[in-house]
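Just the one chain here, the form predicted alone, laid out as structure tokens.
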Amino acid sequence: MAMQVDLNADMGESFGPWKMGDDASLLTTVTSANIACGAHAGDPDVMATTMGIALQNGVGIGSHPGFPDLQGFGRRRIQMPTGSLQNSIRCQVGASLGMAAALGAKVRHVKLHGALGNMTSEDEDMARACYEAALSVDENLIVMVLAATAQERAVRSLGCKFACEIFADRAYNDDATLVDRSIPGAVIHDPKVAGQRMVDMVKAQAIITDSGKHIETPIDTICLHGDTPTAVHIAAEVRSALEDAKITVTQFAGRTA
């Protein structure tokens, strides 16, 4: 069987005047979105000036809810009570849903932000209670979610669709959780290192971590984070060198097992 993997992408975090990020470049590669909600990042306009172009370019469009926490950018780890966080949840999503049908779009999927993301890939019923309260909202979101993680054994206990994220510029831990980004080589700059990592990584249906250690995992979609100065180029590179290996790129379908 041909091999195929999705390539997403965090956006949709620029506000009001203060700009993050390329968008219009990465959604003429990517084939998955996942936009901000306002929580962590982004805006009313943000927010519908990047699904927009999502629609034009056929690009899937994600509900990407983090942290209430803008100066933070949803990057720092916050204790709420989960009543609150699953509100927090719900009200983020349901923004996405409502902007996403004024412009004739749809939402088909749902990704946790940055320090949310982190926790809940070390908790699984942090994890379920967030999916939960994303799903009330739509059960028919597809979760994208962590591989290996506790974010995994969450969705497939819920028996809802989801999808296995890998990340191309991150480095990961034995256990498959990212290696923090305070720890130098955390986040990977280098283009073309990126890629092969990607080919290797999707080829041998496995997480590599630093160590050397092979996770076996299924591989739907690659993460290319949209923040960080190489963006636009790695994942050009990551696309061309998945492309170069035989390696369709297409929007993901969502798994059940």
Given for the second form:
4 protein chains.
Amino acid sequence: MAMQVDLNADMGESFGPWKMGDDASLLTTVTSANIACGAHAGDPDVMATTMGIALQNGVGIGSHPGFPDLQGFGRRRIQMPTGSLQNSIRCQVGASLGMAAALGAKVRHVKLHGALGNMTSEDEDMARACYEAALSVDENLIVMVLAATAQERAVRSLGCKFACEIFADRAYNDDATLVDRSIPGAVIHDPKVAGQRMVDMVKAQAIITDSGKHIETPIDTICLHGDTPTAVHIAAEVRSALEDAKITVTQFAGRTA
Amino acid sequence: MAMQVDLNADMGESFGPWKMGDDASLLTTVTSANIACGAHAGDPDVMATTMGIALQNGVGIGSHPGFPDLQGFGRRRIQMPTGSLQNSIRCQVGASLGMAAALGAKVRHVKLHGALGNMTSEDEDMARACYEAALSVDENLIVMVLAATAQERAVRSLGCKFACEIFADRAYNDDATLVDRSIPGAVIHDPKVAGQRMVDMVKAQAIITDSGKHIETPIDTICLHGDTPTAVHIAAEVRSALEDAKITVTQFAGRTA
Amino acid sequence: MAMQVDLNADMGESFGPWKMGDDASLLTTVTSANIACGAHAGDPDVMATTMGIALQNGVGIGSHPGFPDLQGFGRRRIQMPTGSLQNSIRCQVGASLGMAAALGAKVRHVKLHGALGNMTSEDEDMARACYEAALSVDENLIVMVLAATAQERAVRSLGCKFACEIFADRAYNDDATLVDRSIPGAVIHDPKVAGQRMVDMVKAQAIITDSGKHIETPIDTICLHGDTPTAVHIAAEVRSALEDAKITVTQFAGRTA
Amino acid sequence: MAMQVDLNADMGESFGPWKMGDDASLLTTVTSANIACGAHAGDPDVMATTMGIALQNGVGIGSHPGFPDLQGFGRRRIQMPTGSLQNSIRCQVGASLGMAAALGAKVRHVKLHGALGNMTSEDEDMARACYEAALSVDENLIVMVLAATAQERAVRSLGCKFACEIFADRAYNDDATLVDRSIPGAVIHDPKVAGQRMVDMVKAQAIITDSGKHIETPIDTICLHGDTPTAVHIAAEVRSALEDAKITVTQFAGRTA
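Having seen the form predicted alone, can you show the form predicted together with a further copy of the same chain?
Time for the whole complex; same chain goes first.
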């Protein structure tokens, strides 16, 4: 079978008069868009606009819930009771589904944002609680997980559809965690390097760590960052490197194993 | 055919640690609940709890969107662009649908809250815009309208399912508007009086104004207030007066004419 | 010198249409009021009303900042950068001072709320950062601290004016921490018992723990809870027990040692 | 006496991770900064940063309250009761004063933002209510008013210190209102044209309307927009045109007549 991979990016993170990222450009490159739900970023107008362009471009629409903390952009860890967190996620995913329905579109996947993503990649129970909440709203959602983390263990135990994700621009430690941003080389800024790394990892179906170790994992989608100055450029370069290597860039179907 | 009418009340208006109304008691009396969506009142936990009790009691669940203004409880008029207002309603209704789905319940109807309700009872275009937004999320929603106002004209022009509503505890002017609260007698405090009025109006299928004029209108549902000290008492009395008069208290089916 | 002690309670915790506590009643009993600043509770109207009554009753006005988290009522721990937390406190205290000035009143003291209070009673550096922020707005504020905790150590190292606080209705462990609420007897519900305990501790100038151990500490003020059904009753009983024991109930002056 | 005028711009309008305007650049050109208070824009961190740079550059710090409506950026008219609006302004001004005090700075002036500015330029009573609220927090604040509008009439009736403002980049009607943005020429985009207009008006001490009519008014300060792509360029050009015409660019002292 020919190799394939999806490209995803966080989007719809503008708010009111404040712009963030160049969604319209990125939506010509990615195949899946993780669209903020208004809790950590985004507002109803931004959701409508972003989903509209995604729909027009055939980009898969994802719900991207985060902690309800606009000033902190969902990046501050908040100690919420599990039930409250689940209800917040239900409402956020519901808002995504409602807006998509209004546009004649469909929400295909769900991905957790920021601190919620970080905490659930370390805590399988928390990940499972969050995913159960999203799936209780729509059991057909494909859950996008950070490959080889507690998130992946959670979806496997749930038996739902999922897609495994790696980062285009981050170096990995030997335990599949990300190299801390404070360490030189943790973030890859050179689009060519990022592109080649992604080709290598997709071909290997493994995370290749800084030490050269291969951590076997399905690789269904590659996360591109949307809010950096070079985002659009890196995205285009990664896509082009993949295509040059005969790796088809297309939406994931969702796996259960 | 035997006469019937629905009883509705606004609910789920608590927020965080702050309680409002006695939802659990009212949910033993009403047949439809208009549940706040988190914009003017309510939060995800409150929505979950309120919908859960409604489901358990067989009470029809409604989405109750309002202006995004928590401190003002949705009672302050806000000059929002029509498109922004529609997108806000889409997200609020979406959140309702999402939470209901998570609970294995269904949202049957939609009703506008506070200043949004007042403005749309005066402005048919605005009413139509709001209802189109809600119906774009789910075309099967029954729209609850203030009988004989611009809201009713809007749903008739849209051709959607609707239910006509009158107030149990408010006096009417000859043009079907409510007597201003500053005028003595505008608000009916005596449960017996409220009960008898409702029996009279439902039997007449007309709003009976202060002057005794009859304004013919379908009467599908009666609005009970949930946030007054006497709310539970008036609700019980109205229900009992209707039942004594052999008027069946049950959910509306939604009409298109 | 005759013994004296202050009585304080959290106040101004209503929000928009939602009421919390019976501030008007409590303000006839306490001598200091910790008034929410709009971040975890309270809004500008509530602040104005509460400060107005406090001023009229000669009750000392305090600024009561908390985490910016309305739904969570400031009770959820949020991982904020220290600088952001300090700036939030500066704005909250500034709002208090502004409103007090508008009413011809003065803010005398500051006390941290909820999760912010709990975290700073465990973490001296965090306590110092928060207090420095408040004092940078007004260096004359008296800082109310939980006696014998990291909060007290922080103010002593800062050299600012402070007042030491104990709880009227909570049992203490031998290390001056509160007995966990899950343990029987952790919360004292009997007003008579609460009153006698306070008399004993003030006379001993010590926290008397469950085991009978005395932890010596200045006791400048006693915290009464404002948001429980029995709050007003306990408050009155504690005050009366103190007065019967010839302990003068009056505002603290602030100490530096 | 040598002619002089102040240059002001709205600032501190970033929020959380969202940037707006190039405050650091503008703060090298203007002499007064209107800094958002967190209700319609800005947050405690943004306030701290912006005030800090203003202080360092010797730029006059102003409090810039607006409607509490972040998504709408304070540009949506909200029907708030007068007392609530006043309390909101008191808290916003208080937060400004608190943050300034923490930085060792001082708030010199106050200016109303967005819809609040527009409404008060049409409604003298509303303007007076807003200004009274701000002055109740600090009676020494200089109130910045739109010259020849209801705002100016309000401050004259209050007897407080004020400064009259005109726009650098907007055309005027013969009644001193701004030409509607939908009309060609309403907004001046050419920096040279803007600069020359300002020189002409300051020299004439009059608003010069599109028809050439002169409306006599003190001109104490010129408003530069901060959030347009050309903002920094227009600001520099206006300043340089004024200086070339021997008009000193310096802070207003505040007038009472």
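If you superpose the two forms and keep the largest set of C-alpha atoms that fall within 1.5 Å, you have the rigid core. Residue numbers count along the first chain shown, from 1. All of these numbers come straight from a predicted model, not from anything done at the bench.
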Would you tell me if D45 moves between the two forms by 2 Å or more at its C-alpha, with the rigid core held superposed? no
C-alpha of L55 off by 2 Å or more between the two forms on rigid core: no
Does the distance between the two CA positions of V202 reach 2 Å or more between the two forms, the core being superposed? no
